[in-house]
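First, one chain by itself in structure tokens, the form predicted alone.
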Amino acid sequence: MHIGKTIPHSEFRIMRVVRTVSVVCLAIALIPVGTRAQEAGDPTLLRSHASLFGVGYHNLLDTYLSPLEYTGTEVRILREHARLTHLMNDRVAYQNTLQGHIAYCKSPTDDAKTISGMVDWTFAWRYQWQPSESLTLQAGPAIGTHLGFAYNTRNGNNPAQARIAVDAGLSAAASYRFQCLGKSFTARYQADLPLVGAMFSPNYTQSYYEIFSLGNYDHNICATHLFQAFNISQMLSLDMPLGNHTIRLGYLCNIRQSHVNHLKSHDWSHAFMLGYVKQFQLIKPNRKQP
């Protein structure tokens, strides 16, 4: 005498297909949960890109062209990428930034004006600590590459100057974070500093067409240092969030003189940078599964 009810045998094979559905199911969802939290934990894989516009002044003093300061307003354009590395257990971040600037500069009696503009590509290699939960703290050395120009509406002869440069020196950042209103603030200071490096400038009197149609070389490029071209850019910001975005508010100072081959010239910039700062995660598949 058989007691309880019989399932036939065509339930049973459905229950069985339902019940090893519903397993890999499982399995299948339970995987990327698994990659996801490992990759959330690794720090390297975060990304920042920040793209910012400014307006400001600009002095400009080229004595290959004219011994006067000229004055003026610039336009600068400003990209960073930022990341950390796997050097030294996760704490080495690298930044990428590509600047650039045009400037339209007056003479002092107005009788002349002067086109400049820049090109700046800088990576720095910065090491990292906190010492509290709220500041971190970076250094580290940094290498830069230099090309643009300055002319002179008012020169017959000579009346352009190319300008070449790269160098090597140190980068030093700290950014606080605040909160305000219920809302969470980061505030950066940023430096870099050129020690070494070389440049590329025609002699006192030597023109262009003495260099490069005669070939007359005549200690056109310059080894540099930081007493002989002095050059130091600073940053201060502040990212803000805005809905679902965040918004950096900023204030640039970049410095660039230099006194070779009995020529003098500077490029003093002070511009307010707005611009936004997007976060975001890499995922990478893990290559550990299956």
Given for the second form:
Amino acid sequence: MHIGKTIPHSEFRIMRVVRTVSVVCLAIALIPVGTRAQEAGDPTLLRSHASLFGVGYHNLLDTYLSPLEYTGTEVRILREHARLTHLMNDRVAYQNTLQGHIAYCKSPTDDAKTISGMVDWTFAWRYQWQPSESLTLQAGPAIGTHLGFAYNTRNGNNPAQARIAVDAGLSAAASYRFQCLGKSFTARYQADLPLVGAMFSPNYTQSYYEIFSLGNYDHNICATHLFQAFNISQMLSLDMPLGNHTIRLGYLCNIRQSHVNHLKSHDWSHAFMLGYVKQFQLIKPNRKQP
Amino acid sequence: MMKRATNLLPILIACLTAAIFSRCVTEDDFDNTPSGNFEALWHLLDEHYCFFQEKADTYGLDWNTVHEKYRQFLTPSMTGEQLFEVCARMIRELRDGHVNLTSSFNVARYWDWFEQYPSNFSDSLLRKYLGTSYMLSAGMKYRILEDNIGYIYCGSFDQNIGSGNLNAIFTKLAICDGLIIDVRNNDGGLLSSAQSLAGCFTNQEITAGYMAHKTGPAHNAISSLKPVKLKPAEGMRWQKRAVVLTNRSTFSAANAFAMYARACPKVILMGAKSGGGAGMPFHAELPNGWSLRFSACPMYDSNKQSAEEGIEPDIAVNMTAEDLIVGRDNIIETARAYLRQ
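Please supply the coordinates for the form predicted in complex with the partner chain, as a counterpart to the form predicted alone shown previously.
And the full complex, kicking off with our chain again.
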């Protein structure tokens, strides 16, 4: 915004047009197809819901359970809701992602198994830029909650580990819209990087019997930061039209790690995702009575 | 500004990717070789075992010396059984019944804590005292003896003991003049079951013992002692005198039960010193898949004395060969006489 300077009327009109085009481009980037009918409307009424299912590789380490890395297969579901908000002149996109996975991993010698699962719920508010008509960049804060477990089938008094964490960090995304064979495609990359947070952890060899049966707490809520709990979730996806639908293909790399209370853990996921994207526009009721 | 952001994006991605590889949280790898497995075993115990300080004070255990002593027996071509033998001998240096190494062909163990002592228990005599019409609840066999003394034999705490079980047992035995709880040859199980049973012998919350855990890899990194509060059972509670019978095979959770019961009023311990095992065991594993069990959380009695080596009875009683010949369990008979007084 210019302050103390009069803007010529023609320039003001051009700015309005550029802003409108930018908002529409962002909406197009978020909602790749099927939005032509809404271009003239309020872009914040546009909604994009994506549902993905994935299968991938999982590498698990939790030194509370075992010093060995377990590897195996995971299945993952992901539900993503995205829309523009009215914040900062309709330039902030809100994304709500709920994903869950369950993994079945084996020890290196296949003598023991570990079953792990986690539900991650993240909220991101990203300011968006429009460097070109086809490219949209977004960055902003994000918060997340994570609830899960790891269960080792072999252990006695240390059979399981609870995974409970909350964090706050940065989220960034870039989407690029392009034409191929007369169809519109959108490639998108997104990364969520928690910077600070808190997590639950037993204190080294502290047993769950002590914590939950005797009520003996000992540094069980640990503050976390980037350097002892480096976590990152990255997703590369391609939205492609298929008939009247939009199909999303993606690769998800989810890295969750911690090193607190002298206990090390990591969950490394590499999953290929497949799903569909649904777009729709909310219709505001006309409050004016005829 | 937008252009600058575009230029920064690849840098951001590169930084994040570099950060991923530089900040990987991993554990030290040991090879699946005789040497690698031996070192993994030694380091796992070195960093997680909870009684190093106590064993050093008791009989001068030096874990570094143990490492040097047994490492010389390793050869690259040794068989699994040979490696197992070396590892088994090494962990026996800890003199702890909770430390075991389990392979597909053997379990390395230290059982001197009961094998080197009189058993003070006879299955045959137990069968004689229980007869065949005893009642059974949550693994506990119980009946009323001829002199109106209640008798409960609890051979394991593996089963969960609930308030319904305890109410049923104590309702049946309520008419008795005294009660014997026999935990001889009970090798443990659930600490919560031991606590539930002990809770029948107190009318108010008491500190029945203490518990701690390791807070880091150092041998002396032990947390402060936290009290184990014994809450009174919600249902029936025993108000008369009771005797808990122990022998050297009273181990782990049964040892904890003896510890908790001793803190209760009107309860005494009789028989032989219990077997100990006052370190709640954890599990880990070696690169070759062998499972390791070790003491991780030490427990102490209500006077903050370690219960690892066992608990001395209030009245020491032993069984003799003559008792076995005449078919008389001297420990049970002494308890009956005490309760009849």
